[in-house]
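A single chain, nothing else alongside it, follows as structure tokens in the form predicted alone.
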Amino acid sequence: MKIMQVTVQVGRAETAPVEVLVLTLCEGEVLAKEDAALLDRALGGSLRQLVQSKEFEGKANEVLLYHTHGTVPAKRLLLVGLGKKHEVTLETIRQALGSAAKRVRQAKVESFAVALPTVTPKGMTPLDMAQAMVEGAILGSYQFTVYRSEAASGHNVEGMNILIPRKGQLRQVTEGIRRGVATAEATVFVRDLCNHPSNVLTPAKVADEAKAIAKAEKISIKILEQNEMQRLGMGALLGVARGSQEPPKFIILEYNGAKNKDARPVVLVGKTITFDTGGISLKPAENMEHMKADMTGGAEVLASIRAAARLKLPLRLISILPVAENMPGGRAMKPGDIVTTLSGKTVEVQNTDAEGRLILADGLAYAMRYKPAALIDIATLTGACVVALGQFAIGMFGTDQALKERVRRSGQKAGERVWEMPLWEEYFEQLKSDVADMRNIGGRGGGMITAALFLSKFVGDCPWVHLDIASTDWSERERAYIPKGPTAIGTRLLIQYLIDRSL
């Protein structure tokens, strides 16, 4: 998908000569705003009539396209609701711009202008608002048409111009646009990777994508092949990959924008299963096609390091992707097998569909070699997460209170919220094995917790957070800026965390 070009201009909404002018308005206060009042006067009171007739009420994500018939320079006016004024947040603004971009695309218009909302959420700046606007607009206009023969006839919105009333806001809004484009671009990249079918996006293809990013952004890269994994002792990752014809990859990318080049890094580890059949413990056929997105975590840590490099963030960042297919086959790992992980710990595999924690065990153990200042792993890990949290929260576990709080705040700002779950040692009783150090499943009760506790055994005492995105990575319906299918939720959280850590 071609990314929308975003610009900023000092100017008044009522004098903008554009195809479509987007105006965000609050419920019950539509004409109290300066832009709305001036436009209403120029339109001969038409806006007031729309409000009085309740044709437009300003409710959240409500949209109305209005033809101006030459009464103002803008050919069309698109009203978008923000809901009640005291309830407006960055997420409200993000969703409003997503809804607006969809309506502009339906109108088959090439570009549009939008006035910076006059309602500022508590504690937020024009920078934050501009970033949210850009993210909403770009992600709301997302389409994946690579495999459609009629793709050439589809319409894309190519440009958005943010209108600001004062020159003093220019610097902040420009930086907000820069951040918004980088985070939205990263999210689009993840959605695209997750939408590609697994016969296209193989472990080798993931490695090619990583190489291309490393070359373009001047990031260092190292890819471990199967023989080197065997030499190092990555028995868990190799065990998962054994049933597939596609050889596994272990990808390490490093970006160093820190002033102190020897600074301890932030390390991100992402589960990268390019297709998950469940292995010998085969999944049900229904919805198995969704498992092409079981590499969402890996795609997100890959996109995050690219965004960090493009934003030139002053930190040292390492992204690690253990990549494999989980397939049944004559050589596939079987229930009852014992694997020896990179850390030396042994695991009895009681269910081959609990493979994500196995590849992450080797990924996290490898990450410890860098002595991380912060270690975050992100994974579509457990069906139990979906049961516990539904589709609107990411499950969060961790060993460091300060890191958990930073991640929580960044998630709130990005509109990708986390909910902390307990990481109590008592749950490890469920993971005890009669024949190995531990087993890879702990029964039905507390499945998300036992999976996280399993991972905690491979991170030593460094500050660590685990994010389970199995509840949020796929949407069954289209929302304001979330498409049906792969959502890439978690990408903007990670990037916002990296931005916030850099400030």
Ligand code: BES
Contents of the next structure:
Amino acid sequence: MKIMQVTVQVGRAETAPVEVLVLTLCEGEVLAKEDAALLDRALGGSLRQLVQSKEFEGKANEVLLYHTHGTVPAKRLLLVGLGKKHEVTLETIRQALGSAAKRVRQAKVESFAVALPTVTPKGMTPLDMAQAMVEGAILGSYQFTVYRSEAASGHNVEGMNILIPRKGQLRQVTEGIRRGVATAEATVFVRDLCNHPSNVLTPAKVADEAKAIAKAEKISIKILEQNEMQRLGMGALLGVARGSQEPPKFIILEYNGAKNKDARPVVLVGKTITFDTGGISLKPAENMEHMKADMTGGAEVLASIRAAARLKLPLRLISILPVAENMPGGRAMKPGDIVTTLSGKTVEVQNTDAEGRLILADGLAYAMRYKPAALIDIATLTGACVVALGQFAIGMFGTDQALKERVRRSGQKAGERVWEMPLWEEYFEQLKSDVADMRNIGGRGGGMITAALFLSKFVGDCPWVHLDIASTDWSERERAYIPKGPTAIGTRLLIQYLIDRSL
Ligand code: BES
Ligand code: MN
Ligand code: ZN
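So the form predicted alone is up there; where is the form predicted together with the named molecule?
Everything in the complex follows now, all chains and molecules, and the chain you saw is the first one.
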């Protein structure tokens, strides 16, 4: 998908000579707003009429497109609701722009102008607002058409121009656009990778994507092949990959924008299973195709390091992707098999479908070599996460209060919220094995928790957060700026965390 061009211009909305002018309006006080009032006068009172007749009420994500018939220079006006004024958040604005961009696309218009919302809830800066607007607009127009032979639904909105009333806001809005484009672009990249089927997006293809990014952004990269993994002793990753014809990869990318080049890095580790059949503990057929997105975490840490490089963030960042395909096969790992992880700890594999924690065990142990200032792993780890949290919260676990708090705040700001779950040692009872240091499943209760606790055994006392995105990673229905299918949720949280950390 070609990414929308976003620009900013100082100017009043009622004088903009554009094809479509987007105006965001709150419920109830549509006409109280100075801007709307000015525009309403210019339009000969039509805005007031639409509101009075309840054709447009300003409810969140409500849209109304109509022709201005020459009353103002804009040919058409697109009203978008923000809901109740005192309830407006960055997420409201993000969604409103998602709804607006979709309507513009339906109308097959090439570009539009949009006035910076005049609502200013406490603590919300023009920078934040512009960033949210750009994210909403770009992500709301997302389409994945690579495999369609007819050029059918292909209309693309090419440009958005943000109108601001005062020159004084220019610097902030420009920076907001820069950040918004970076996070949206990263999200689009992740959605694309997740949409590609596993016969195309193999572990080797993931490695190629990573190489291309490293080259383009001048990030250093190292890819470990099977023989190297054997030499190092990554028995867990190798075990998971055994059933597949596709050789596993272990990808390490490093971006160093820190002033002090030896600064302790932030390390991100992403679960990258290009397809999860369950292995010998085979999954049922229903919905198994979703498991092509079991590499979401890996795609997100890859996109995050690219965004950090593009934004030139002043920090040292390492992204690690353990990559494999989980398949049954003549050589596949079997229930009861014991693997020795990179850390030296042994694991009895009671269920080959609990493969994510196995490849992450080796990924996290490898990450520890960098003595991270902060270690974050992100993974479509457990079905139990979906059961516990539904679609709107990411499961968060961690060992460090300050890090958890930062992640929580960045998630809130990005509109990708986390919910903390307990990482209590009591649960380890469920992971005890009769024959090895631990087993890879914890029985019936607390499946999301026992998975996280399993991972915690590989991070020592490093400040660590684990994010289970199995809940949010796939959407059953289309929302304002989230498509049906892969959502790439987690990407904006990670990038926002990196931005907030480097400020
Ligand atoms: N990739 C799945 C988890 C998953 C399920 C992600 C649904 C997204 C949607 C993971 O590898 C898995 O299979 N987990 C098992 C663990 C179980 C065997 C302990 C699960 O949750 O069923
Ligand atoms: Mn699995
Ligand atoms: Zn999996």
